[in-house]
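Single chain ahead, written as structure tokens, the form predicted on its own.
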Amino acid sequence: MSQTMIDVRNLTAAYGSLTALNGVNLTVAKGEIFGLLGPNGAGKTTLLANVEGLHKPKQGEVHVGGISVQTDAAAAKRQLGIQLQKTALLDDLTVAELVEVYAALYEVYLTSKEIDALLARFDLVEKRNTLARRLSGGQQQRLALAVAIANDPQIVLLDEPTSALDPHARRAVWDVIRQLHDEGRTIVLTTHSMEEAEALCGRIAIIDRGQIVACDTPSALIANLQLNSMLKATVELPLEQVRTLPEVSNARYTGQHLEVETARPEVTLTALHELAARSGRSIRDVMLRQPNLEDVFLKLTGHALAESN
């Protein structure tokens, strides 16, 4: 049986009168990449803050590596490497100085050679004497990851690790996260990106309005709901008419695109063309896709992930 590295039991957390988490339960096993998927404001960051000991829960317990965060926060924190959503990098320190300082906060004192070895893993050796404020966004994110593992933790917590990055920088950070996982570290990351969750995570907890609404592998989450295929097209038609077409279980507009959930795409597409012809419309850019985590989120919460951000 896999060792449990993070155990959250009946966790409720609040900010004044606002309840941010409501009775959350979850476990993270050793060696997982575990994702918390949900919109901004869902409670993802608050959940990590309670695991990190940065926020005191209203009720419930959190254990990290078998140690209670509530009763021995210092010992629990020593097992963690943390990359916050907005990491304060002390702009007037160099890259090498930052790694040295953050490691020392955990009473880990790195030599110059050890610092260079760590920076090499994140492709930052050439920037070792560069001030943090002069780094690009992607370089700052890689530095934040280097800082997060400067104390050689077994558990790494990443809060929106690729937020605001361009696609190239985002994928570079994904590669680094996979490398950390390959070393046997346990990774927990928050994201509101369906693509990121599917690309990185072995298991995902979908969180919405402070509650875990589902937790499983991406494929199991999709399979368990028995979702239909999705037809996607560019056309303007009344949704109430589209929903009455053969084999259609649901229809919606996402931006300018019509999305139609159907059990038999070929039957629905024929009927859709007939409806469009009667309405004097033409159908363009027809695509068929299989169900994904966006569909799971919509089914479980009643609203799209993108609509919640």
Contents of the next structure:
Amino acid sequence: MSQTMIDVRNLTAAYGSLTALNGVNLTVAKGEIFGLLGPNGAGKTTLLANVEGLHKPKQGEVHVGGISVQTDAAAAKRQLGIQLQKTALLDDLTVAELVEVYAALYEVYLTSKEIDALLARFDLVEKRNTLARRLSGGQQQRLALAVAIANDPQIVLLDEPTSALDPHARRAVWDVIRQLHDEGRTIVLTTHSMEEAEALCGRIAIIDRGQIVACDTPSALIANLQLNSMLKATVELPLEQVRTLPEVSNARYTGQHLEVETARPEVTLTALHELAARSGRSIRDVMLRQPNLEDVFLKLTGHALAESN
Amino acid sequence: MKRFLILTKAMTLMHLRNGYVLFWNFAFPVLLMFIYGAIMSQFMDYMTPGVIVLNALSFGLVSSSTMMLEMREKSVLRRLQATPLPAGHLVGSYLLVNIIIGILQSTLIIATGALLYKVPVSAASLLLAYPMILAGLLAFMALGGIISGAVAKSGAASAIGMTVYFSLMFISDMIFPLDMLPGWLQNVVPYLPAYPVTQLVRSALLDASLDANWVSHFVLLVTYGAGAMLIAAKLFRWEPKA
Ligand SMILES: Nc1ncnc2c1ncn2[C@@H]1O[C@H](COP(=O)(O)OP(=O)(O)O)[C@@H](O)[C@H]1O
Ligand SMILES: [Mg+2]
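What would the structure be for the form predicted together with its partner chain, given that what you showed me was the form predicted on its own?
The complete assembly is shown below, putting the previous chain first.
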């Protein structure tokens, strides 16, 4: 069993009378990329804030690297590299100055060589003497990541690291996150993008209305719910015959398109071809939509992941 | 210690690179001296200590907290709170930079008064005046800290700070002598925080001596300063009020 880096036990957190997290349990092991997936307002930022020692829980306990955030906040904070959802760094400092200052706040003192090496990883060397507020959105996001690991933390917490970025900048940030992971760091990131969660995360906790409703690898989350794939094809066949094909749970027409829900699309497709051949029909435009995290979310919570964005 | 120095250097750079900070902190006080010098050049002995204190008052109540409030509003403070930096270091570093700015402002005003308006200053008067100015600055900054902590938005903080500043400025013997005020006000003003500073700075700067009532001025000032610091520390917030 690998080492537990983050341990959240029975965490309940509130803002006044509003309960933002309700009895959350979570462990993250060393070297994971762990995703918190949920819509806006689900409690992702609040969960991270409690891990970061920025919010005092009403109940429960959080340990990072074996240190209690509640009883030894300063030592716990030293374990962490942090990028907040709403990141504002010190205004009117240059890129290099910012990295130097934030490392120093952790009592890590970087030489200018080390600063340049760090900036190079984030493609920011040419910007080293530029004021941070003059950077583009993507550059600022990369700077926030550079600042997050300036203290060389083993645990990195990223709150919606790509939410405001265009697809190109987004992929650049994904690459950086994968690099941090390759170095053996433990990463927790929040996202409301299913695509991002699937692309990056080894394990995912689905969070909704302050509770974790499921936690597993993306493929296990999908497999465990035994959600069906959707087979679409343009073909004219009687629905009652289609419904009797192996593994089919449902079938319907939308316009010209036959839509077949199936647990095992490869089996169903073969049978569908045979049925078409026997009936003297031809099948065109076959499409397969496999269940994804979006469907998992819908099934578990009763509402869509994207609706509250 | 190294951490504190790097942080303080960063705070200094942030202040020096900010055009508003530069204008309001360094150009404005000198401009003020030119204006008073132009309209009442024969009273500049009386006015110069008055301008020092009114400048310290507006700086303490309003300008000195501007950058802190901005950092709070933009979530910069929250990001700093996520580091192991103790709050005391952050506040200490910020105060240090602002005290130095406040002292520099007073120096500019004194230099303008001495060079342009022949205000008589000596080594002895300066030696005595600077500690008085420093004491005033600390008390005014602590009062400003209460406003920053109590108020949700930086706009409201500067509005309240300006109101307090203007009220105190006109009645605290800075530009109008006390006997020009109505009788009842003359009895109240000596107990307000700015008046003792005006008396202490004026007699130090002009006569190189302590004001006749310096003990009671000091007691009052320390009471205000220490009380305000305690309250300001209690009210200190990393985040803007929702
Ligand atoms: N500072 C705050 N004061 C009051 N309520 C808050 C505050 N921050 C978040 N909330 C509320 O707590 C809930 C969870 O918010 P948050 O953790 O920010 O969700 P997420 O990051 O998943 O979007 C929401 O209902 C939000 O409105
Ligand atoms: Mg959030």
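Given the structure is predicted, the values throughout are model-derived calculations rather than measurements. Numbering follows the first chain given and starts at 1. Note that the rigid core is defined as the largest set of C-alphas that superpose within 1.5 Å between two forms.
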TODO: Among Q79, Q70, R289, A199, determine the one positioned at a hinge; one rigid segment of the chain turns relative to another between these two forms.
DONE: R289
